[in-house]
Structures are given as structure tokens and as C-alpha cells.
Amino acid sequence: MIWNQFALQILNGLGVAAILVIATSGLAIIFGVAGVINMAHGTFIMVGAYTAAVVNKLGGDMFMAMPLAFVVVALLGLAVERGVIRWIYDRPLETLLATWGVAIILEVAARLIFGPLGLKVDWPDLLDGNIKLFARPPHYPYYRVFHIVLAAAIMGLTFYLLYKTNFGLKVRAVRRNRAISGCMGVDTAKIDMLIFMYGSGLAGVAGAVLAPIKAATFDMGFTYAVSSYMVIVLGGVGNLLGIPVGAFLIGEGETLLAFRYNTVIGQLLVFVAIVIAIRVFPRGIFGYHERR
């Protein structure tokens, strides 16, 4: 029974890591390519969650809400990028303050529209139940398996987009040297716009997936935004391989330490471990070491 509990905690850690991958992917792409510290990332997740709540209220399920949340939040990202960010790309402090202001506006608007109480989102019937991995309970729920599969699909799609397409070649060129890419004919402003839309859309998908776990509330995005930045810092900015690795280390660390001690002690020890890791790997585990 003890070994069953330990194995279940490892699987739970994989589920937490999958959630972190889903929540972090969009932020990592925007931060790694455009260099924008998007303080509104958590709020974009919140908008995706409310989109799922509205779809659920109208009779749809999460599978319908995910593509709609991607489109809605991608268009929101387009409006923010074209209306605000495009004018201050080369000023990091201003982009931080501007996206923070956008986050506050969206949170206030969500509270005025939907109220201070959370909106519940139901799981699809397909994800009800558990997988019987062991002879006796507890068993592993289907929705955690769905998180793991979805996280792998998102990472696979993003890797294919960035490393197997002409668009991805341009994105990586802009990431490496924006000035030379512009001289070679790459429309860097268009690349920034499209990558901001794609990253924002992924945040919307994350919100739609997280809504059944945490009810859609106006302040739900802050926790996931902090966790996303932790994953990026630990894994390394600009390298997609750092996302699943950082998420796995944080997810498994928090889950196993919480099982051994408690949730607060587990989070505290993970924070300490991240500080030590940053001291050893200042650019993250898979951070680029570039010559300037």
C-alpha cells in the first residue's frame, strides 16, 4: 500500500507538471522570442477559463471550449500587441508596466461582468472515472491523463511549428539576431505579432483546461503566472526543452515533498531548490550562452 501511494504521488506529479507545461508554453514563447515580460499572462489564462465557463453554460463541453478559448484570447493578444506592446518593444520596464495595467483592467472587467464568485465548469463525460492502476484505491483519474496527453500534444505542435516550418525558421532567426533578420527581409514586426497571438492563444487553452479544476474566478491567473515564471527561470529562457524539464522538476518536487511533509513545506523547499539551481545555472538548465 505504501508503494502504491508513492507511485500514485509520482503520477500526480506528472499531472501537475503537465498543467505547468500547458500554462507556461505561451508565456515562454512570447518571452523567448519577443522579449516581453507579459504580466497579463495570468489574466489571459483567466479569460480562457471564463470562455470555457460561458461555453459550458450554453451547453458545450471543454472540448468545444478549448479551440474557442484559443481564438478569443489570441484575438485579445492581437489587440494588446497592436494597441500597446508594438510601440514599446525596446523598453522592458514600460512593457512590464503596460501589461500589468492590461491585467488589472481585464480583472476588473471580469469582476464587473461575472461577479466576484467563481463560475463552475463541468468535466466532459468522457473524462469521468479513474484508471485502475493498482489492485486497491486510490486510482488515477482520467482528467490527469488528459492533461499529460494535451501537454505532450502542445509541446509537439510547438516544436513542429518552430523547427519544421518556414515560419519557425523566421521566428528562430528573429530570436537569435533581430537586426540581421530584418536586413535579410524578415518582417520582424509581423513575427512579433503572430508569436504574441500564438502564445496568448495557448494561455487561453490553459485557462479552458484549468477551469474544471479551479472555478473560473477573476483572480485565478496570478498563481499560474508565478508558477509559469518559475518554470521558465529554472528551465532556461529561449529553449523549449527547458519547459517540460522545469515543469517536471517543480511538479514532482512539490508533489513528493507535500506528500512527505505538507503543501506549505513542499512549496518552500521547491523555492529554495530553485534559488540554488539559479546560482548553479544562472541562465537556467537549458539557457542559451550567446556571444554578444
Second form
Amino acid sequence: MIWNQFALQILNGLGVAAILVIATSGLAIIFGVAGVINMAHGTFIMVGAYTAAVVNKLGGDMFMAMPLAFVVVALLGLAVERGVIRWIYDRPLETLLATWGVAIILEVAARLIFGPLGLKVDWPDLLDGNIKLFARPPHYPYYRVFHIVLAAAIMGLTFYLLYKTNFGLKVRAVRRNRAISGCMGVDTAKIDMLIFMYGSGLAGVAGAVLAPIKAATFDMGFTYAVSSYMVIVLGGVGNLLGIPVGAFLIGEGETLLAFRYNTVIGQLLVFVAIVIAIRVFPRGIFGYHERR
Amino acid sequence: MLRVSGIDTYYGTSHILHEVSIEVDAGEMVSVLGRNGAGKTTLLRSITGERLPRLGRIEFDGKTISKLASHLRTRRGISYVPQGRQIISDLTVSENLELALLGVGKSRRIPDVVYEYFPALRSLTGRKGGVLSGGQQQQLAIARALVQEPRLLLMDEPTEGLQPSVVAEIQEIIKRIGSEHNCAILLVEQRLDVVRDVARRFAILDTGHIVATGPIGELSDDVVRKHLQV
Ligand SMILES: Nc1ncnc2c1ncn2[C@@H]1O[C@H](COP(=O)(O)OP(=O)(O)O)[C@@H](O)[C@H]1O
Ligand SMILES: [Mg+2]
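Same protein, different form: I have the form predicted alone, so give me the form predicted in complex with the partner chain.
Time for the whole complex; same chain goes first.
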């Protein structure tokens, strides 16, 4: 019995880690390739969530909202990159301030358009129900399985893009040495732009998928953004593995400690553990490169 | 084919190149000499577009390219072998070559010419660029430019830091590229023997000014003593 409980907590931790991967991957790829910390990442997730809420109102479900949220937020990312970021790529503090400004504008806009209360998003019928892992409840919910599959799919797709396509070869080159890649004929500005769109689109998908957990609210981005920054700080973006490894450690840590003590203590201990980990891995477990 | 007319290039507020002019005709080999810090690399970077000159004009095939982005200059036929090779260290040898091919809109298939020029690279294709020896990296850097079939090749100190036997190899390669590919070469090189062997004309940069130019025969000991010796 106690072992069943423990196994379930491990699996729940995996589900939390999956949510962290979903929420973080867009932020991480933009930081890893273009060297920009997008302070508007959380609000990009929020825009994806409202996209899902609107789709839901119109009679569609979350699965339909996912591709739409990708497109909507990718276009939002395109506008932000072309309109603001591209002029200040090599000034990190200004990109922080500018994307923070974008975040404030989006939050105010969402509040004006959709009001201060959240919009509920229904779970798709397909994700109702549980897998009966053990003879007796509690069982493992389908939506957690879905999160784990989606997290794996996002990592797989990103791996495929980076390592199996012409685009990915250019991305890896630009990440290492922008100037020389340009001299090799690579349109580095276009690579930055496309990566910004891809990362933003992933934030949109995250929003669409996370909306049903609570609701789409104008301020929902903040929590996810904070966890995303923690995942990146712990895992690093020098390697694609940084995100799943960071997310796994945080997700399992929080879940197991919450099981042993309570949620607040769990989050506190994980936070302390991350602070200690930064002393050992100042650039995260897998490191990162400065933009150059 | 290439005409650089009176360019001034800066790094921030430091004024590096002062009204520098130089020309390279189609298929011609021109060498730029100068002490360390004279501005040779800055001149090449101005031509590749890595640094934009504040004044002056750069023309290629009669069209102004001074404000053009780097990658567009490459696609017009200017390839670059940078100082210190600048191989992308965590890409493999193949990937470095494929990147150069993709950059000019070719397919990823590595042409045989690479292995005709550099047989040693054939067994290294799966290695990461960063683990190659200096000589191997230099071969890769030249191969990377060669697969782009440029009409103008910019080379920045391709023999720097190499053993004498490897220097001789690179020297032969440079001559071969010039003759077999009808490719103009603007060669920055510190070794006078190499320059005298391969170049048809020379230009000397001294603290950002062109102080002497002429056919290679006029590269006298006097000029060398005045502008090149430290
Ligand atoms: N990135 C840079 N930032 C500031 N100054 C630079 C930079 N690169 C080169 N310089 C300066 O420009 C001058 C010319 O450098 P460079 O063109 O590399 O000379 P060379 O190739 O002839 O040795 C030197 O004084 C050097 O210190
Ligand atoms: Mg130099």
C-alpha cells in the first residue's frame, strides 16, 4: 500500500515535470539560440490560454485550440521580434526591459478584453477518466498521461528540427558563431526571427494545454514564467537535455516533498536546493552560451 | 571586380581604417601585408560585412555592396577563410561543409573537389570541428570556402601557427585554387616568401593607412624594413 502511494507520487512528479517542460521549452529555445530572455514568456502562455478559451466558447476543444494557439502566439512573437527585439539583440538589459514592457501591455490588454475574471476551458472528453494502475484508487488521470506524451513530443520535434533538418544545422551554427555563419551565407537575422516564432508558438501551445487545469486568467503567466526561469537556471540551455532534466528534478522534488511535508515546504526546499545547485553549476547543469 | 574606395572603419570609437582603397581584378591574386594590429583583418571584415565602414564605398561586379548583409555578399560570390579558421567547433567536419553549401543555396551533398584538394579530410568527416589539429582546421576552412565556388576568396593569414611542412601544402593549395578555379584571391599573409611566391600585386597597411602598393616585384627590402619589420 505505501509503495503504491509512493509510485503514484513519482508518477505525479513526472506529470508536473511534463507541465514544466511544456511551459519552459519555448522560453529555453529562444534563450538558447537567440540569447534573449523573454520576460513576456508568461504572458505569451496567457495569450495561448485565451486562444483556447475563445475556441472553447465557439464550440471547439483543447485539441483544436493547440495548433491555433501555436499560430496566434508565433505571429505575436513575430511582431515582437520584428518590431522591438531585432533592434536591441546585442543589448541584454534592454531586451529584458522591452519584453517586460510587452508583458505589461499584453496583461492590460487581456484584462480589458476578457475582464478580470478567468475564462474556464473544458477538458476534452478524451482526457476524462483515469488509468487504473492499482486495484484501489487513487488512479492516475489521463490528462497527466497526455502532458507527459506532449512534453516528449515537443522535445522530440525540437530535436528533429535541430538535428535532422537544414534549418536546424543553420540554427546550431548561428548559436555557436553568428558572425561566421553570416559569412558562410546564412541569413542569421532570419534564423533568429524563426526561432523566436517557434519558441513563441510553443508558449502558445503551453497556454492552450494548461488553461483547462485552472482557467485562462490575465495574470496566469506569472507562475508559469517563474517556474520556467527556475527550470532554465537549473538545467541550462547548452544542451537540449537541460530542460527535461531540470524539469524532472524540480517536478519530482516538489511533488515528493509536498507528499512528505506540504506544498509550501516542498516548493521552499526545492528553491533552496536550486540556490545550492547554482553554486555548483553556475550556468545550469548543461550550461549555456552568450549570444555572439 | 572588387573595388574598395576610401573606406573608414571603426570599432566603437576607435578609428581603425583610414581612407583605405584597394582593387582586385577577376582571377587576380593580391596580397595585403602589415604588422599586427595594422587593420588587415578589419579590412577583410569590412568586405565581408562583419563590420560596416562608416565612410567610403565597396563595389563588387560594379554594384555597391557597402551596406549589404554578410550572407548576401557570400551569395554574390565572396567567400571567406577567416583568421584563426573559425571552424564551428561543435559541428562535424561534414556539417561545417554542409553549412557552407546551404549558405549559398546548394544541396548538402559534399562535392568531390573537397577530397581532391584535401584527401586527409575524407576520414575526418564525422569528427567535431573543434577536435581537429590546426592544419586540419585550416584545410577545412579553405574547403568550406571552396565548396561555395566563389569568384573572390578572402583569406586571412591561412598559414598562421602552422608547421613549415603544412605551410608549404597550404601555399600550393592557394596557387592551385587561383589557377584551377579562376578565382580572385585577396590574401592577408605575414610570410613574405609565401606572398612573393603566390601574389601578383601587394598592398601594405600601416596603422590603418595604405602606404604602398604595386606589382609584387616592387616589394623591395626597403619597403619591408620601413613598414613591416617590428
Ligand atoms: N573587436 C574589436 N574591438 C575593438 N578593437 C578591435 C577589435 N578587433 C580589432 N581591434 C583593433 O583594431 C586594430 C586592427 O586590428 P586587426 O584588423 O585585427 O589587425 P591585423 O589583422 O592587421 O592584425 C587593432 O588595434 C585592434 O586592437
Ligand atoms: Mg588579423
